[in-house]
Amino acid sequence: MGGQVLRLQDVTVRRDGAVLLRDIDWAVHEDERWVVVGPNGAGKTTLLQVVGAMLFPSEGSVEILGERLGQTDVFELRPRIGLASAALAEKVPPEEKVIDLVLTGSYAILGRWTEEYDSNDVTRAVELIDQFGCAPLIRRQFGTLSEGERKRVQIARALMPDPELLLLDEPAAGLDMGGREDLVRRLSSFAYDPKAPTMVLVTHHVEEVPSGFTHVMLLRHGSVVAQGPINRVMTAENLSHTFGVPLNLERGRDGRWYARAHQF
């Protein structure tokens, strides 16, 4: 077990009298990689803000990469996280060339406007760029790309700053069936890596859950159904309470989950 990279501890999010997330302890240690399921509103996303340093809790305590939040400064802190959501994604501007965008990820900012890169900043780049194959891609304006290639582009983009975590909040939603199996192909080779950073990644699909992730977290009304490795918490059981659906949970050979409701 490498040395730990998120703790939080009895923390709970409140909104506008709402409670979206409620009590949560986790952990999360170098060499591990973690997926949380859950329903939509669930507090998948909100627990990804917490932990990308976007959202600070209403209680508890949050540690990040050794530093507790509301006693760092979180601009030092956001450049260390990695980031690809749909939400950063609608803030990028259109022309945006994928070459550009990729290497503002250097800087945690969106838009290039009067910034150098060196060679170096580049050449990381480009490399980053065709790891996800958009190297085809690499003078496209973003507004020009499909989803799938948008999502890729993302990823490529919250590595470049070489992150020691990486956060991917649905990276597979809204694809066809081959994007989504692309994608999730190249996270699994990703996940495998040693050298890759801690990831969390979010998704509402089992089928979405890359081979190569270690751990899980099942989320349902902000409150923590199980945590642990992924072999003994995703259980039909721990599942079905979760969506609140009795389900049947296989896995392939592959390492993949699939899930289905129980045929009555």
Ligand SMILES: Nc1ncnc2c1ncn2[C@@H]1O[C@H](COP(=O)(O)OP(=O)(O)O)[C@@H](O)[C@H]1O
Given for the second form:
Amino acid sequence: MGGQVLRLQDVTVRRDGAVLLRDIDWAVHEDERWVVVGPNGAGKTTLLQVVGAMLFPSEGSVEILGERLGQTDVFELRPRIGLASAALAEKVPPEEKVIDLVLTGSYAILGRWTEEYDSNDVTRAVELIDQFGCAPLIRRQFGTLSEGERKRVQIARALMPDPELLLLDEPAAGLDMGGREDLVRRLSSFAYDPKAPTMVLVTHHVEEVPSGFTHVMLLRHGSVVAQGPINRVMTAENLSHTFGVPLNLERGRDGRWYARAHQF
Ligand SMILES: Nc1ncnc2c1ncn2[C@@H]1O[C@H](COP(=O)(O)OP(=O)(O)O)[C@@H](O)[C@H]1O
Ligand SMILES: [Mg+2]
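I would like to compare: after the form predicted on its own, may I see the structure of the form predicted together with the ligand?
The complete assembly is shown below, putting the previous chain first.
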């Protein structure tokens, strides 16, 4: 077990009278890869915002990479965290070039203006773009990419500052079958890479959980149903409680999961 990357104690998030997260306790260590699984509205995105130092909880304590939220400068903390989400992708100007989008990831800004990049930055950006299968797209404008290409470019951008923690919010949402399988396979080999950062991936489809992910948190109505090592916690019973429907769960020989509703 590596060093502690996240530590949440009794974290509650309220907004406009609604409880979005309730009494969350969570510890994430360096060498772990977590998936957070739950239905729409369970609080998954809210949880990622908290651990991405974008949202303060109403109650409880949050430690991220050894820094306590509320007692640390979040502007120093955020560059140590890579985040890819649909909400961020919507803010990308359509004419932004792929290479510029990834390069500006080092500064957590959008739009290339007058920054000077050193050649190490450019080399790293090209390597990341290549690692996620986007080398032929390097000069293309973001707005001209397919949904799958956009997702992969976004992950390359999130990795640009060499973050210690990588947060992925529904990375496979909106992809067709080929795009999903390609992305899940890339995330799987990334998960097995011991040099990769600690990862937290959010999804509402167990089919999108890449093999190589080691732990799971199951969320329903802002509360934890179960959490821990994926082999122990990802069960039909736990998933059925999480989604509120009786589910059968199977695991393929490739380590991927498949859930189906019981025949009624
Ligand atoms: N500003 C807000 N005020 C009240 N409720 C909100 C607000 N933002 C989100 N919610 C609600 O909080 C719940 C959790 O949202 P979210 O974290 O986005 O869930 P998930 O990502 O699991 O789908 C949802 O029911 C959503 O409607
Ligand atoms: Mg969400």
